[in-house]
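Single chain ahead, by itself, as structure tokens, in the form predicted alone.
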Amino acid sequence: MSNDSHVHCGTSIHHPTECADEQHEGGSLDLAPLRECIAQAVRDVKSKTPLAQSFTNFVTINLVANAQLAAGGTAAMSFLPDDVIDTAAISGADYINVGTLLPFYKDALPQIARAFHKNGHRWVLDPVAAGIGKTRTEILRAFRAAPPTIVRGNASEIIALATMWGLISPDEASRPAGVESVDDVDAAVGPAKKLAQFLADAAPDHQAAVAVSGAVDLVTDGAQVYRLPGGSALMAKITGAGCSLGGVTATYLAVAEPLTAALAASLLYNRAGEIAEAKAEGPGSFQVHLLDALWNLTPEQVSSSPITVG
């Protein structure tokens, strides 16, 4: 993509359609503008090294930080509410992950979310194990009043979050299954769209996205649904693949509008996973090759990845 492209990409966008697919005569969809924005997001992260702060699962915090750095961004990790809130003034976006909870998270996380909401600060939520445990449920329910910009999770987590926020009826929900999904991505299409619409309604610029990880990933802005094939089954054999994807999504959110950020991060991980699997001898070497692939993938390789609409 040339730098003088007519497509306006980045956090300054106020009209989601500027980077969305366009309807062609005859009903076909042109993904070129969206692909241009994805490429620009990858390019901007590599050139601007944006800071995306994380309050994340301490079991996987190292991989989250390393993945953000490998993608081209800058990482900052903290568990102190005042520290997180103050640092948000200089971070492009933040990431909150509710895995491996500690008792003080019950008060700390809603406090942080309220501050982000008050300041119009963008952030990504990973609702790990949504639906399990009273404390985790109380935290996630509290986020409804101060919602994130992007939610990224597996199908069961997305369905559970949409249920506890009252966006779908309990009859549409499934049972929680810890950090693993018991639902396929197709089951989460409706809940993901409703969740994205709710997030967009709450956002200052009315832009938001939901990303659902699975055999074929799904990303939606509440209006359109994009499916992203690819990736590697070895992602499930290392601790923190999904957590680090959430952190990298925040890295892209620091430079791009939500739909572009969610798509770029998911596509980057799909391509990186494929490259890493081809070189790996097992989970240990897979993680090393994954980080190398995140570092080496080009904007063109990411943006030309397979995307299907609907």
Given for the second form:
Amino acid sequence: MSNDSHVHCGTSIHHPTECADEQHEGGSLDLAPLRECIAQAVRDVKSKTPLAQSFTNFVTINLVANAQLAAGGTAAMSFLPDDVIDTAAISGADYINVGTLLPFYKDALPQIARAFHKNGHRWVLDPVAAGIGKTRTEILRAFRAAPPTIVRGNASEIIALATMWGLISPDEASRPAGVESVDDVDAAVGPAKKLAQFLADAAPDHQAAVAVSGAVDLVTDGAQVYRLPGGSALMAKITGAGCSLGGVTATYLAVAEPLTAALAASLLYNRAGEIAEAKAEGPGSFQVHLLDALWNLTPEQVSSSPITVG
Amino acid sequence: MSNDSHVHCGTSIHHPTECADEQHEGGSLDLAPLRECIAQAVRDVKSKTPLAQSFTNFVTINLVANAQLAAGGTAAMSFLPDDVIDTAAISGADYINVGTLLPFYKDALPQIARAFHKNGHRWVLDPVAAGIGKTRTEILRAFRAAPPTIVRGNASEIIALATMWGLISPDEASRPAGVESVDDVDAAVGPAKKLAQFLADAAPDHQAAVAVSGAVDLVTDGAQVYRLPGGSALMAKITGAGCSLGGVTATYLAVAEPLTAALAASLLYNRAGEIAEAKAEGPGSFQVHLLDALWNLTPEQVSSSPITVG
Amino acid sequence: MSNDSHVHCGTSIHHPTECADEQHEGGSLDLAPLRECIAQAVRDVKSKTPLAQSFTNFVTINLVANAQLAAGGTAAMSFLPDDVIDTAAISGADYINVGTLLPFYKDALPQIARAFHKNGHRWVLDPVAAGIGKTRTEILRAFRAAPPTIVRGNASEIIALATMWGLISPDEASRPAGVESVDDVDAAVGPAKKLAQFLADAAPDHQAAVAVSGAVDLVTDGAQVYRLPGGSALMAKITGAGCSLGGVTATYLAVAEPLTAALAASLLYNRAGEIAEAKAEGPGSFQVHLLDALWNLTPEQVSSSPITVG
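Rather than the form predicted alone that you just supplied, could I have the structure of the form predicted in complex with a further copy of the same chain?
Below is the whole assembly, all chains and molecules, this chain first.
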């Protein structure tokens, strides 16, 4: 556990908010300031209905939009570079998810990423299925020169992306991939931190985050590592829990700093998953209750959810 | 309020129905004949299960199809011109929605519109995000030479389309755009009427309509303006309420005149939204109850919903 | 009724299981061994969570994935040949559905089918809207040289495909098409058997099946014909019941022989449809209950559902 990290969620270039600095007692990290930033992000999304634009896969595009709306934001989905770049001028943050690629994405996605980079526009990447398919690999490699602000994926995807970008040694990259578990999230700690540091170095304000989804979620800004237990096993029995979490992360990124946004979205999903599981009779009703819970959860319920540091 | 318009919903070229002419009492418009046309359209869709084909966006394509089925119709979705034009030979009306454009749409959509125009095939246009993106603007401009039978959109989209087509002066076009509200619908009254008149002039039977969605919906055939209060604020908290309303409008257009079709679809949605909101615990359950209500509402419940004239 | 067919569901090349041979009593076919194979397939999917990859239409892609997950499997959706072929190396079976074609599918789909054929990779074809559109016809014709393991469609689609492939005479092909009914399923018995025989001849292990959806579903391996009554009329009032049944058939094909897989999927859907209809208040809640029922049904409930032979 470290006590030398600093939380400045109040410096959003998009919607400034003021959150107190963290305090230390007996050497332990006081999460109260961070929790207040998280509550503020949830509150701001509900009151400001920020637009987050998505370039996302066809399987879960509807759930991504509905989850962003349920969290309180506004959604717009686009694929043509002229559409995406025009819309980004009025969106607080963007989301790119590389599932279900079409041929023209090979040129379109790098072009869009370069435009975001040039304009200092913040965006969230979900490197779905990183490592599978030549075209996907080329696209993900191209993002290295115009990187996102937040990457959200499962452990295998985070490790694969960090490997593609040359951020970790072949030894670190050789872990077994493809299965989500607590062990996998643990295996991704090092790659996630290095990835977050790389993203922060490339960001105009040097702020970035990486979120690794698993039985216990992991979020890091490159310095501190946060673990978020909870959620529901039924999340893996509907399609798009991870994709829509990425979209909601972009919604929070429209009003908050990367670390706050990544934590807020993951905590919201963990809490909503628990509520939905308690009410569900299967994955069909689980998804319905999940969207209802995303809508009904209060800023305080989200920000008081379990977080452990280190 | 005007008493010189005439309602002839019984002259559908697709599925003739007989509705009485309107009557006037004390100079006020008697809506009873129009309401009977609306009831007949709802009844005909339930009994004839007409096919309405859609070329629509990927975000809400599933909801469009499910809403058309819930209203009693049949759905088919296509994107290739050869598919669309083949299917149009057996569909009662078509729906084109310009969200989530792909590169080939730039040629495909004008080609499809020209084929519909040549064949006198009736269709509904949803000019989603009109004004954003060079490709979308080119496509929407091309539709001027082969226009739809009905346009349905929010106030900003209707104003943007009327501006693109040179139907309103720059002064009328300079209203603030992008937010849906009663004021916006009011701002769109003039553009909507001019657009409807333009569509009617281009239609083989000189019948057309424009529907503007907002807190109070507005429908016009270019002569008379109808306002439809009611509905639910939760409509804006799910993705696709407007898109699927456009699809259901095409379903009704397969069996009824444009004005009747536009009114029937908007009334159905207002009523269904109210029922769904009363039962919902959030946007997830709202969408489920909305589809159930679209299915369960009777022709009389739809046709007796509030309409004000002028 | 025939008593000379043999059931060997235990010879799956993917996940061997052992099922007893059928027995005959008084000349009638004993379905007990087949039912045990079906129960085993349902059990294996729940315990092994096999991956079935889909190249499917945009309307119902979400429901296909959610249905596969609800049945106990894992889903992956792809469109680029490099993606699909890479993923097929780790998937137990694949699913191709030719709805909502895009221009590049004309080359991509035949290329993918050839790769599956070369690798002996098993896949399910849903020939959606067979007979409509020049591009669709070209693609379906190309599949003749690299055929699927199972074809699932409605009667019109099965007849259209058998006609395209020259498997039936023009006389058999001249039946009225486009409406699903018991009569249509009856009209498809001959074409379905010939199609299944053709698929079996092309399969490395000479096993294949054809499933025809209707009020009473029909499944054949080319020798025996099985009829599966039951299900729900509401299936036709949501979009994607057929598409997702095709996807779930691929999920079962990942662990079982073609005949077993086709029967298991259709029985699961019939039973789930009945449960969902009893709970539903319309098509919105029907879909929610359907996914819950796919998840909750036991292997024994599925395998004991009504089957008639001949």
